[in-house]
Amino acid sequence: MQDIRFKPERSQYVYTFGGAEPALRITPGTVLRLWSEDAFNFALRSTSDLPDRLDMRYVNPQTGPFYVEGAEPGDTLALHIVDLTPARGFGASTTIPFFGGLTGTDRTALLQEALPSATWIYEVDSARQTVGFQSRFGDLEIALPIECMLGTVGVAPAAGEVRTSLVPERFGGNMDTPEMKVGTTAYLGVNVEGAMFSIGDGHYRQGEGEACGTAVEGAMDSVIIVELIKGSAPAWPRLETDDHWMVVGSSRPMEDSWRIAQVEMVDWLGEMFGLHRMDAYQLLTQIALAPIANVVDANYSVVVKVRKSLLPSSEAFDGMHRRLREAAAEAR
């Protein structure tokens, strides 16, 4: 098993999925120990640094892309998150004029004043494993548990497309789901030779929906095991933990994101349990959970998840998640 440590130089950051040369070529089974910059590209370091001054060409920097030997279109890339650790002593969050879930935007045009451009700094307490909320317009302080996740995980899109790292779609990308956490295996359909996957947009914590448009954004140390499954490419990103199977749909309007994930989960249940599509649809209607991942990105993302304990014992992708969990115990 290869074990590779990679921290990109600033000149090596990428801001798209597709269109970039590989940072490294790796083989399936590789353990990657990666560092990624925060979504603001380290531009917001205090409450006096304001987000309306950001250069939007250089936000959401990605670490990668990585060329996986043997990966071909139609294959499935399996990425297992072994560990996520804050790589900096603080994280930052913001409100940005005409951006977020509870304001008028360029797409939802309203006759109202813009939200203020403001920055919140969350200090990391590593010993207590908390980040500190401090109100900007009052005196409240709260220590919140660190719950690290990766906002962005994706492969190069199909058909030669180059997509900004701000968008989620069927190739993954900026899905911003708290389910992309330690212990999760992400399954992504390969669209180009080598898969060309990247990760980034570390969050020290985030509520479902990411309502104001930014989480507690921070640089991240990530440990990820990369595996390849020949064939069986899912149409949309699938996730697996010890307790749940999940699908992420990303589109606008939000109900279409939900529909995408529902249809993909209907098909996945059919594959695993040999169900007729109408039986899978009926079953899913009674057992599905549907947390909102984000309501702020270029596309909105909705997760549809099913609790494994409600269903007969089964293993997706021939037990890949179980094998990766075993490998993760050795990789820590």
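Positions refer to the first chain, counted from 1. Note that the rigid core is defined as the largest set of C-alphas that superpose within 1.5 Å between two forms. Residues that one form lacks are left out of the comparison. Computed from a predicted model, the values in this text were never measured in an experiment. What changes on going to the form predicted together with a further copy of the same chain:
109-113 is the only run of at least 3 consecutive shared residues whose C-alphas each shift by 2 Å or more between the two forms once the core is superposed.
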Contents of the next structure:
4 protein chains.
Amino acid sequence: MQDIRFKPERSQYVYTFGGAEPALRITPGTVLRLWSEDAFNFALRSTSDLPDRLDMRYVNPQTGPFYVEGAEPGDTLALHIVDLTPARGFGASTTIPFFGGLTGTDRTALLQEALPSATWIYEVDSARQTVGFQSRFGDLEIALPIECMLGTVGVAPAAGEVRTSLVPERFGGNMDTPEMKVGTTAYLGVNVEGAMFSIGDGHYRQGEGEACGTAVEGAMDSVIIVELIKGSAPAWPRLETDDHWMVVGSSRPMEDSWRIAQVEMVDWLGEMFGLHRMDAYQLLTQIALAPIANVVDANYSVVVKVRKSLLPSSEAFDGMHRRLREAAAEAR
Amino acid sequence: MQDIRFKPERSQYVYTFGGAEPALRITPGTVLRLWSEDAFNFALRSTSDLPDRLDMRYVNPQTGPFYVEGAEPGDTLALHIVDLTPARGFGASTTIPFFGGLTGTDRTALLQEALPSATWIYEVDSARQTVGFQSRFGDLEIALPIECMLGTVGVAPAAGEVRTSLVPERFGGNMDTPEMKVGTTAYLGVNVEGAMFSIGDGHYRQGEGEACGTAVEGAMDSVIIVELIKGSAPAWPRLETDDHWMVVGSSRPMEDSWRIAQVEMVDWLGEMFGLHRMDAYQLLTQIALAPIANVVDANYSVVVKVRKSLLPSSEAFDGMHRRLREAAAEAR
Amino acid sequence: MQDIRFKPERSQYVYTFGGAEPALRITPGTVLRLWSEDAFNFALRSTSDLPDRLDMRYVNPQTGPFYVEGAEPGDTLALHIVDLTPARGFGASTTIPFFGGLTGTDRTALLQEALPSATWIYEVDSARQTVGFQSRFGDLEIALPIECMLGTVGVAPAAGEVRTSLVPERFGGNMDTPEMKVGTTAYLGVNVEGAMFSIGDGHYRQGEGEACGTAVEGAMDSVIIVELIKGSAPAWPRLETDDHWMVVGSSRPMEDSWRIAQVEMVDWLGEMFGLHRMDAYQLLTQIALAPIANVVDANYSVVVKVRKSLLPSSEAFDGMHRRLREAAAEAR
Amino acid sequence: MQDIRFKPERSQYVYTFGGAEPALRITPGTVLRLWSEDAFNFALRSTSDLPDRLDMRYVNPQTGPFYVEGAEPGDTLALHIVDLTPARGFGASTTIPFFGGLTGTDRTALLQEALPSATWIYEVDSARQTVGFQSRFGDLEIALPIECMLGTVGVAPAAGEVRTSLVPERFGGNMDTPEMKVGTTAYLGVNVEGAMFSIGDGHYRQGEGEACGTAVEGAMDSVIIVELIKGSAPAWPRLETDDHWMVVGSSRPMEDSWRIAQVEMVDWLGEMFGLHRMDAYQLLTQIALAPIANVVDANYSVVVKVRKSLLPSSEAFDGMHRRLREAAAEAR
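May I ask for the structure of the form predicted together with a further copy of the same chain now, the form predicted alone having been displayed?
First the chain shown before, then all remaining chains and molecules of the complex.
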């Protein structure tokens, strides 16, 4: 089992899915110990650093892409998140003009003035495992639990496309779901030789919806085990934890994101339990959880989630998640 | 404290919010022990009862409306759910042609053929507190935990409108959220004298999204305490439990339902913690939960939810929920 | 043929579809000569009258409703617009806070400040048949052709509903399409005995989309011939002129409004030309016009429109439009 | 003035915007005489050629891209369509499973069966300038006027993206608007050196909305004059004819496409007439036309359109359209 540590130079940051040369070539089974810069490219370090400091051509830098030996279109990349640790003593969040869920945007184009720009700095308290919210326009301070996640995990798109790292899509990407956390295995359909996956956009915590458009953004140390399943590519990203199976749909309007995730889960339940589509539709109706992931990116993302304990025992992808959990125990 | 038991005759069922004479006049503080028919008007009793048996003019019957003495427009009705118990030995669910989330509908008008009609019957096992899912097109059987909720809780609309009981809106109505369960207090803005609220659409369980359009629908025994807060009407329905504050937004497309709930929660946090709107927006971004309620009704409903334990101690509506919990302990 | 002139007293204005007593009972074939107040209830008479003068409970007053003898659910009401003439020397338009297409609204709920309130007064030049646009924040003045239309034409809704006059729906209502002009016949499905239709919301002119939410709003003299077709109720409002067949779909998101109108037109072409649905779908794909009506009301409205001259000769509703044109020639 | 004829070999077809080497380098002022293959890559030649013959990786082939000397990011590419002539004796249209406006798709993911696959062949009658619609499931035949247009006109995207030729976006692309016809000048913002524009997807005619997803698709001979304006890049594609100014917005849901086009037109009117944004908003409200372009592509496209004759005389882009019209008269 290879165990590789990789921290990109600033010149190596990548801002797209697809279209970049591999940072590394790895074999299935590799443990990757990765460092990723925050989504702001470290441009916001105090509350006086406003988002006009951001060069929007260079946001959401990716660590990668990684070429996985043997991966071919139609295969399934399995990425298991072993560990996520803040790699800096603070995280930052900000309100960017005409960006976010409760403002007009370049898409929901309106004539109103932009919301005020502001930056919030969240100090990390490693001992208590909290980040500190401090009001910018008042004096409330609250320590919030650190719950690390990766906003962005994706492979190169199909059809020769190259997409910015701000987009969530079939290929994963900027899904911004709090479910992308320690203990999660992500299954992504491979579109190009080598899969060419990358990760980034570490969040020390994020609410569902990511309303203002930016989480508690911070540099991250990630430990990830990479595996390859020949064939079986899901149409949309699937996630698995010890307790849940999940699908992430990303589109607009948001009901379409939900429909995508729901149909993919109907099919997944069908595969696992031999269910007729109408029975899977009925069963899922009564057991699904449906937390929103983000309503702020180029596409909106919705998670459809099933609690394993409600269903008979079953293993997806031939027990890949269980094996990755075992490997993770060793890799940690 | 009044304690009233009410089971409507079939001729007393009501199918609208607004437009009906009060079933009862009650005073604030009353404990109501209500029986409600299932959403299908008891037309589906076996798997051979298909949805063509439904008279769509008479679905989702309401128990009520109740005239609350002293309630005036601008006031806030508080309804606390003390208990929900299945009032029948089985629940039913069904796929109605061109109704539901994964089919074209009268709104998402398409040319494809309807999905097959089918009815699933869920036997109630009171001892184990489960309902039994049985495949209609295969042989999988699963016992699922009973988690009772009310799909429909609402008051008469504003502006002289009368709306069918299938609609979720500002006035509450058919929100179909699993959060409307035992221990929840619902706060609804009063639009007409007496508030004129009703309840119905009991679900023995329902997944988030209510994908196929119908939950495990069943007759329900509900115990509800009714309180009145003078003034303070929220713009959209707010919910409170011991652990969470919540808002339900209902509109189309679904991102608008989320925006509604999010803005209302920004304002609620502002009220409770003296937060500037930008600070509340920022804080909510990092702590919100956002479970979808339904994607199948005339409007789609999304819940925005905040865990109380993340925030400093505070009481909404002057501690109404706490007092209702105390009253509930006596009423049970 | 009855010929009736009716101008409601202010106390007779109606603000809903459904829920009101008939203003008059008329027989099919009647010529109605109606006066309607502007959508602002005449509250905006100069540029210094800002929209905060509006009592939003009392906007979009309707003239009606009219009970049509013999009309039963399932029948089709045909309303032919013989003439529309400005009944006042000026029209008004205004930007209402959080209302309109390029601003956040109560549905597209955002945190940005409202756009500035402003009122524009358009003087009517009867000789040149123009209204005068005058910049409020500059000095451009332009005379625009008067092109009168009725924003609102509708019947009582189904299912016992009562809806505000601001809503466009299956029952017609506030569709705000410039196609509702002299020479147009509107076909509306009847939902209640007597049909109970009303009209209002006269516009001296309006662009497609009605972007800011209000057209050149003015009191209107309308001449309308009322006819009844037994049975044949369309699912959604259909319009006919000498040159076009049209359907108006109203829902959210806007693609659903389009889908509704498109499917209804597929079916209408099928009825008229004996076309299989797939052939009608194909043909319509190549010949449809699809002007947006409004993107500002409670539902968005889209018109799907077919030029008659592209198709073989055919008469909808047994030639009703042709007969109404003949009757109109006499009534004028 | 250069005058270049170019017909790509099949191996030269390009299926993306961005990501391809230039087919030619040209100077501003060049007249291009281009041949383009149909969107189906000539795979559908008779009604028995069903869409399963399509290799979806290779549809909507582009002729180009063309590198325009001197074009830099921030500049404006002006493309004037001098002539469009069918380059084949027939056009084809088809219903592709789960593609189109009145069916579930990969985005509006549903469980219903696909619509039937079928192909319609439209024979070109050059003398009468018609294409012949022939029912596939009945016997209606109609000759429809040829009204040629280009479905796809676009430049390379910004931010290093590469997008399939099926996508309409800021960079133009697959906008599928009938307004892209002889006499139209398209203004596109340049994102990369050389602009790298291409064209394709010729339609012998298309209705607004392109409901079934495919127009009367045919190989096309196009004559286009290419000009470059330094600076002045519009945010979204603008079109100009002798009679109209237009903007094309492309996004989802469709109201956002409309908002985009509307805001861009507000700004364009502001530039041309020195109007305050609120005055431009008001004026546009009363004069806009808003024909839908397509509701079937990866984004939906809406045109916002202003009739020049309603406004004072003005010239956009310093009279570029007028000069191109003059050049076109010579080039024809």
